[in-house]
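Just the one chain here, laid out as structure tokens, in the form predicted alone.
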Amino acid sequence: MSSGIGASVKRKEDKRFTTGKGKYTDDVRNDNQAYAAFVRSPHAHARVKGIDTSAAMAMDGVIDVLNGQQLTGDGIGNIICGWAITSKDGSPMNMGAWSALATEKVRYVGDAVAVVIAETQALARIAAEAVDVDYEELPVAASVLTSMKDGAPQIHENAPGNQIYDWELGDEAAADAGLASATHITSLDLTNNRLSPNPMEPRSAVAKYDDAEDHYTLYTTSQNPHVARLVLSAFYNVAPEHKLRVIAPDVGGGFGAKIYIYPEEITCLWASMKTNRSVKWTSDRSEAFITDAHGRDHVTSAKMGFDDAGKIVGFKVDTIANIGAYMSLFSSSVPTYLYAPLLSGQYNIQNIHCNVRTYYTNTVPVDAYRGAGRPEATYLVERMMETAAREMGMDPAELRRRNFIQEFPHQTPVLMQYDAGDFPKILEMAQETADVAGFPARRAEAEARGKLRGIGYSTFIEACGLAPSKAAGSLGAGVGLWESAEVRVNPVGSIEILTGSHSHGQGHETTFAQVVADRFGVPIENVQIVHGDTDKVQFGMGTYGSRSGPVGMSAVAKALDKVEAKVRKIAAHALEASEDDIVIEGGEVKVAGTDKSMAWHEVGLAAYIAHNLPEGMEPGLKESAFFDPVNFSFPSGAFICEVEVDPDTGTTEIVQFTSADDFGTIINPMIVEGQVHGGVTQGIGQALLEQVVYDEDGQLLNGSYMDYTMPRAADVPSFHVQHHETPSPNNPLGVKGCGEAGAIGSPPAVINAITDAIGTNDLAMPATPQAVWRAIQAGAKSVAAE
């Protein structure tokens, strides 16, 4: 059985996971280890007038209680936002100061003001409760619509009116002209609900300071350990880069929430130095709800204009985005460059304009969450398309077909140049699998049972692999967006791949090994993937934005090219043949058309023994490469959701969900299918169940699994997943990325299906039974009034 590209190989890493032998940050046990618990504000907005630590310090086993004044006094810097956005008037964004431990003011419930270091975790938490903080409560702006009002509480002094920036993309005059020429205009006001990421593994940090070497080690739940080390040293002044090692071992899910450096990692490293103890902190679920970066939270008004033929002639979008109390690492880019450039969707729209205003609120900071900007854009575009089709009395699939981009590459008016795709084909595949032709009969059958049946479409395109470093830099990114790899062929022929990408559930240890096996014909068991340790792996940019395939694997492919070139030279010299005649396959290096060959391990041994190498060749067989993408990659797809609604209770059952995707070259179909399943499930969670809710005082009302509803197996059907491969021309493997697609395309498909079933478009996410029931009642009253 093949184990190369395209084979459904079982994941290598699952043996240790399924046998309970994975090693996560919370499994780390250092000598002389102490434990941290944070003293967090119970108020959404308050001045810190004083901190009394005497009761905590009097407890036996409490090592120290440290506060923000001490932290900043030691020169620890403020948390940064890594992407600079410029307002449309040319002014820079208003970034408020964020200290890892608040000093003068707290700005959301959960903002930390002190940390207790104790001999046990239980004691640290008890002592944290004993710290007495004197707060002066301040007025609260808990929603973006409150925050932007005149006279709203000022959250950061350098952000008048709480506005961070007022940004635009596209040609407003052209969009206005297009709308003016339209024979039909669809208008929608939408909210993209705020979400909590909830990865299976809570965040954790274990810091260890070695006073003899003046060296720091941090074990952390990170998606990008090298970037963590960079910002901890260069911006937060915790330690010089060469004196800091960051290790991200097994990580149980990230979904964007583990991209960032949070206050806890900074504080634990600093506290380890202050106490000369290893310091460990692990979040519990309640803490995660008030500390992990939230996602989404947009309020949008939009207009889309169509001509007589149903072609889109203008699209104008106004979005207000909630950033929370502070600007996190990617927070500024999510509602701008990860959002507005995808507003063209799969459609040939010549005139687009988007205006985005962002505001601070007294809530948990908001940043990238699976899809990051792309789900928000897709939800808007696909709700607009479905609504427009209904208003114009058109088949929603036909309206999409009339507007699909047919030729590639395609330059949109909002920055993106799409590389390759076949949108009509993907939609056709989805319709056939979903048996759209048979839907009327299924609807009639459901009606006979007293149920409402609906069908909803969503087509999507996303930008993966982020962008060329030069382009990203010109748009305000603080780092390059390349990736690195090193290939080491050992003397016995085994191969180590060192990658700057990081796996937190995506199956890199299998898929990266498949790329190597495909190239050299070696068993994937002979390939080891090394990642997540800044002392072992050369600098890398980590994993987010579905970049591991198009960027991380591409760096591996480049390094493999170099290894292959050297292997050919060694074999040609040893076998007295031309390099052009050397063939590598089946674990052998052969001379084409002859019986001359060397086993793969013999070539590795020859490279290191170095007794018979070509003149001037260095011994060894190790090569490295960096890959900087020339463009994004653009996965796309079509989702069709079919639902059944109980009109008496508003309960929605998803009876069928079909996805047809184009992820370019697929390395492992089984892993890709798993990624789609997970993404779609998260999207269904947003559509039907999930929403972070604050009251007007900034108190989180659903900060546990008793109140925040996560999707379960019973909430989703067995998915129909299929693929159509259009390889990307912008990377050597033709891959496009797949990890976020399901979460991007599924929410509008679900809501479009429900609104089709109940006959009213006035339904917001999450479409809980209560929300659906109310929409049905409101629709019935509206019909009666007419």
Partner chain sequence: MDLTGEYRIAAPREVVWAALNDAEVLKACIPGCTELVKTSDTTMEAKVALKIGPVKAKFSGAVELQDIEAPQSYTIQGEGNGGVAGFAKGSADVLLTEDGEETILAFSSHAKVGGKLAQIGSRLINSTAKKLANKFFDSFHAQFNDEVPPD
The other form holds:
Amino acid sequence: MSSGIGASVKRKEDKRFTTGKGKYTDDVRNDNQAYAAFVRSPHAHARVKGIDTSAAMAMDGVIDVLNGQQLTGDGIGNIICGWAITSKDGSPMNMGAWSALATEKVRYVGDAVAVVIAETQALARIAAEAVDVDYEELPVAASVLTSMKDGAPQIHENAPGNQIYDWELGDEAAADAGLASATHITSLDLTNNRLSPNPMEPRSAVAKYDDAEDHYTLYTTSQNPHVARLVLSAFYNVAPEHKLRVIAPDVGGGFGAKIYIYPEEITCLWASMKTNRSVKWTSDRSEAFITDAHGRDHVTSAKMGFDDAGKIVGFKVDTIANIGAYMSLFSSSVPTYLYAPLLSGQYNIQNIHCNVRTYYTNTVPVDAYRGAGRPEATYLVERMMETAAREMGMDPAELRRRNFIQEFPHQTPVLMQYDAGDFPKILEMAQETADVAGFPARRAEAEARGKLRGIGYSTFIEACGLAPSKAAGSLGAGVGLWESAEVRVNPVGSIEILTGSHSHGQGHETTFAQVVADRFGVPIENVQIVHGDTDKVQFGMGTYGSRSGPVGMSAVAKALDKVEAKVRKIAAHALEASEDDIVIEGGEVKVAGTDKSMAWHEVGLAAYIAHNLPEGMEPGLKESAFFDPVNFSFPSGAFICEVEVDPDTGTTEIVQFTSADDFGTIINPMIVEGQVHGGVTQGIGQALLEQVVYDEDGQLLNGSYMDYTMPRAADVPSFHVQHHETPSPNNPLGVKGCGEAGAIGSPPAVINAITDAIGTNDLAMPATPQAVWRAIQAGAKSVAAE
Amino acid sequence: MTSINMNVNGKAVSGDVPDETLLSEFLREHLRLTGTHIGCDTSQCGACVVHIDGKAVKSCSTLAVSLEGAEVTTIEGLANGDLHPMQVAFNDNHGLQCGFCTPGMIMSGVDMVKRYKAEGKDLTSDAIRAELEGNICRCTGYHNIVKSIEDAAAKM
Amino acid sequence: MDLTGEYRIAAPREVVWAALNDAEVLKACIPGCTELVKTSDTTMEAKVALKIGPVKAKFSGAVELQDIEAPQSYTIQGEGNGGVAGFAKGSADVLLTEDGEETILAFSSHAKVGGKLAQIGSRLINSTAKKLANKFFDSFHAQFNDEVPPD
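Return the form predicted together with its partner chain of this protein as a structure block, the form predicted alone having already been given.
Time for the whole complex; same chain goes first.
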């Protein structure tokens, strides 16, 4: 069986995971290991009047208790947000100070004020309990609707009214004019519910300071170890970059939550230097709920106008986003540049305007969670399309079809130039597989059983493969978003690929190797992928935004081009042929039309022995490349969800879920389908089950798996996943990225299906049995009142 | 401190542990068998499932001192040399992504297949989904985990 | 959460009022109270052990009597710190009304929890608070009726 591009190669990395030999951060235990436990605020907003550590310090086995004054006193810098957003009046965003250990004020339940370092984890936790912090409680703004009100508690001094920025995209006058010309306007008020990412491996950090070398090593649960090293050195002054090695070993899922550099990693590094011990911290799940960045949490009001033919003539959006108590690393970009540019969806809309205001609240910081901004945009656009179709008495698929973009490239009025796609085709594929034609019969059959059956669509687009560095920079990003790769052909012909991408479930050790096997015809077993260690791998940007395929693999492809060019030269010289006649296939380097050839490993050996290289050629066979895309990639998809609702209990069962995705070129269909399954399930979680709940005092009310409803196996169906490939012209492989599609596209499909089943448009996520039951009752009441 | 003796993965082990030591902690910290994972602190996620005297148990809610003389099997000891059919099936069916929940999924999967076979019941995909109530996966959407367990059941 | 309740006590109002101000009586009635020491006429220091759902914590904190209108009403307010378990605070307005030789005790209480107690145990707080308030007033009631307070 082929192991090249397009083959469902079984994963090379699985053996260590299925045998319990995976090496995760918490599995690391150094000599002289000590353990950290954080003292966290139980108050959402309070002044820290004093910290009494005497009782903790007196305990046997306690090495030290450290606080924020000591941390800032040692010059450790504040945590930053790396994407600058400018308000529409030209003023910069109001970023409040965030110290890894709070000094004067705590701003959310879970804000760390001190850390105990002790000989065992149990001792550290017991001692943390003995640290007595004197708090003066302050009034709390636990939701964005509270914090934006006049007279709301001031969370950061430099953010008057708690506002971070008031930003816009698009042409407001044009959108207004479009709406004025409309013959039908659909209005929607939506909340995109707040979620906790919950990768199954809790975050962990093991920091070790070597005083002889003045050098630090950090094992950490990171999606992007190089970015962590850069930020830890350049902004937080923990250690100079060349004196800090960051290793992200096996990482148990990320979904965005492991992009950011959190207070705990900073503190562990600093504490290892203070105590001259290796310091380890591993979050428990309770701690994860109050420290891992949350996602979503938007409140939106929008209007979409249509003409007589059902064509969209104007779209106006007003969104309020909750940033939490502090600005996390990419928090500012999520409700702006990862959101508003996607409001055109798959549709040809000429007039769009979006206004976004963001506010601080006394809650955990909010940042990117799988999809990041794009699920919020998609939920709005696709709920809008379905609702409008119902209001206008049109088939929702037909309304979408009338508005589909048909020609590419397509420039939207909100920054994006879509690369390639075939939207009618994927909708047709999904409709066929979902047997939409047979739906009325299935609905009637369900009705006979006393069940309400509904069908819902979501036809969506993403901007993935983050991102062209120049474009990102012009929009405020503090970093470039290219990726790097190095290809090392060893003297025996085996190949090592060093990539700046990081795999935490995506299967890069297999898919990246497929790209190499495809190019040179070498066995996939002879290709090793190296990632996640700043001492081994050149600087890279890491994995998020479905970028490892379109950007990371493209960097590998570019480096392979250079290797190939050198191989041709070496072989042509050795075989006394023209470079142009050299063909590389099946692990052999041949001269076309002759029987002259060299085995792949012979070329490798020749490069290193260097006895017979072309005049002036350097020995060795190792090339590197940086790939900076010219544009985002634009995966698209059509999802169809079919549900049955029990009208007596409000319980929803997803009876069928169909997807037709266009991810461009697919390297490994098995892995891509797995990504869709997982993403769709997270979207179903958002639609039906999950929501982070705070009370008005800023107390988190569902911070464990007893109360925060993670999707279980019985909550989701088996999925029908299929693909249509229109390769992206923006990278050498034509790959578009597949990591986020499921989470982006599925929530509106689910809610559209339920609202279709129960006959009302008014239903918020998560559509719990109680919420659905209430919506059914409210619908019945409003019908009775008419 | 209590002195305990048990058999883990076919080997006699002993240790002096504080009474509150959980089996998960004993396995990970004392025996350094780190394949048993801790994904939550309320005994919901199932990443820590091991077999005690042949039955699947969450090691995070079992005290080590309660297991005097017990036979414990962890993911590291599931197979002798070759892979167990359940381990093969997870690879064949792409039943794992990040791998963190996988040891618990595999240990639960083996247990449910054995139980259903012993009781002569049919392990349908619906039954597998219901049986997985105590195992949470955030990556796979369960689709391929269910397929993996079905596949292994046919081969065990 | 807010709770209200009413008890009829077979004792004159002055007697009930005196009991409401007696640290020993309060200690016997507050569920889980292991220590209650008067620090002034209106303030006390208390140690209370409580279990809410899966969270078990020892609280140490202060109790204060406010808005005292002897022998008719006061507000009893408590605030306790349970370490990593978080905090609990609450207050109850207590009103005594004479009814012949008997007294009607009416209360209206308000309680709040924070930190891990809220995070893990919030769905149990209402029922727990209700149970605790009932336990307190049942025990208090029993002081006058020579009954063994129900568990």
